[in-house]
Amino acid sequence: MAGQFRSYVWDPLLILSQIVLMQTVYYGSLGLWLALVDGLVHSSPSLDQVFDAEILGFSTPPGRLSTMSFVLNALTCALGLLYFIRRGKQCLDFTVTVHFFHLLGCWLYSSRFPSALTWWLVQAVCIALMAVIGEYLCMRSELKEIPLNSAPKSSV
């Protein structure tokens, strides 16, 4: 292993505490967007926007500000798998691992298995965008340029 670039160490604590913090950075972020475009429209906040799947959809206006948080809220969570995993490779797995906890939360929520299509459209579109930006971010950040004279050599 000492002549890989990067290699990689499996470290399960590591692992817990990356998935705990984009947990706490994808709903930290959705209610502040929820926040935002419920305090743009006077509108009062629920948990029900969060977790309820009957909510989301493009047929009310509660719906459609719900939908757009959503969305707003991949492009931040895309931001936190830079910040915060840093690595392209592993952007999909940490994005599908927060959509799946989300899933069962809104199951525990509700009671009951998501069944609207428009949710599962949403989360859809979600998980691609948060995916491909993300990994986008990392992979450009992962390709800048390595400096190696940092500092000029003096002549002994």
Given for the second form:
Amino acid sequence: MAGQFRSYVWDPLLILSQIVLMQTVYYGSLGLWLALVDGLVHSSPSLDQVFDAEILGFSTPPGRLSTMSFVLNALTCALGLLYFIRRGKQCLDFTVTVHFFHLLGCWLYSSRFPSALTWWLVQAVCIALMAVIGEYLCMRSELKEIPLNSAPKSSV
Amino acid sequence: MYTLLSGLYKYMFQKDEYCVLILGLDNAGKTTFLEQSKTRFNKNYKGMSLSKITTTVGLNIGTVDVGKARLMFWDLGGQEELQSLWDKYYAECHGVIYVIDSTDEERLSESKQAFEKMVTSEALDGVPILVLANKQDVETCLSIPDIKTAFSDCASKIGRRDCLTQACSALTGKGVREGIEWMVKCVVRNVHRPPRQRDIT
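Output block for the form predicted together with the partner chain, input the form predicted on its own:
Every chain and every other molecule in the complex is listed next, the one we just looked at coming first.
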């Protein structure tokens, strides 16, 4: 898509579909990471690992594995920001939105508000990682030069 | 989500923008009228001293919010040389305020000619026109009926559009609010010229 000006106009449909897409990317890649990690240690994957706030932590082995998956997931989601949001200024917005919906998901799944301190800590670290890395990647692509004419460059 | 919600907020509360031309011969009081309406409608606006207004070269711009509408005034210079610039603005304006100097009987016919030329312009078809008989604070001024008589043969050229002749005094502010409120009512009602669309960013 290089070489194309994309002026920013408020487009609710685009933003809504970006939110849905980011949520899918988030759970998709989190599922992949969890499956990978579970496969390595031969434990059975479960939905609890995604939505149960009590599991996350550093003291138990499964907690450590989930935490690791969440942190790795933040990195892949940063790639999602690069490919689907592509605006540095909106990275924090979409990151917080994804985690907000994840909070709602956890709340609904275990039917109580997540109160574990480690859960909040891990989420905060994930938000920070995803937003900062995503913004850095987006800024790098935003700073690319924009060729003004579509004609092939003459070789000098 | 923040972008979505802030865009939604702007979408709901954005004001419709209308452009209004202020035309008339030189020394009719167009800039004074603009300054007066800016002081009347914008609470925080400290107007410039009305006695210090001089000839307009180019144009003055003013923005006034009335209810849900936002009027952008383009106050063009009225000197003969500058009148040739008026028609460049016709296609994009939503309303015209034509200011007449009621104390200047000698130039009334000149003003009428300029008015006729403007009113017959095709680019202004269907645009509401507010005729302001300015300087009504001066005792020796012409009254509204006098001016209407002088402009009577323009009546057929006005055609099917909103047109109001309003007595006013830009210096004291009499009639300014009534005129602008009438103009807002007309530009909002005029379906042929919808308000300027502004992108939400």
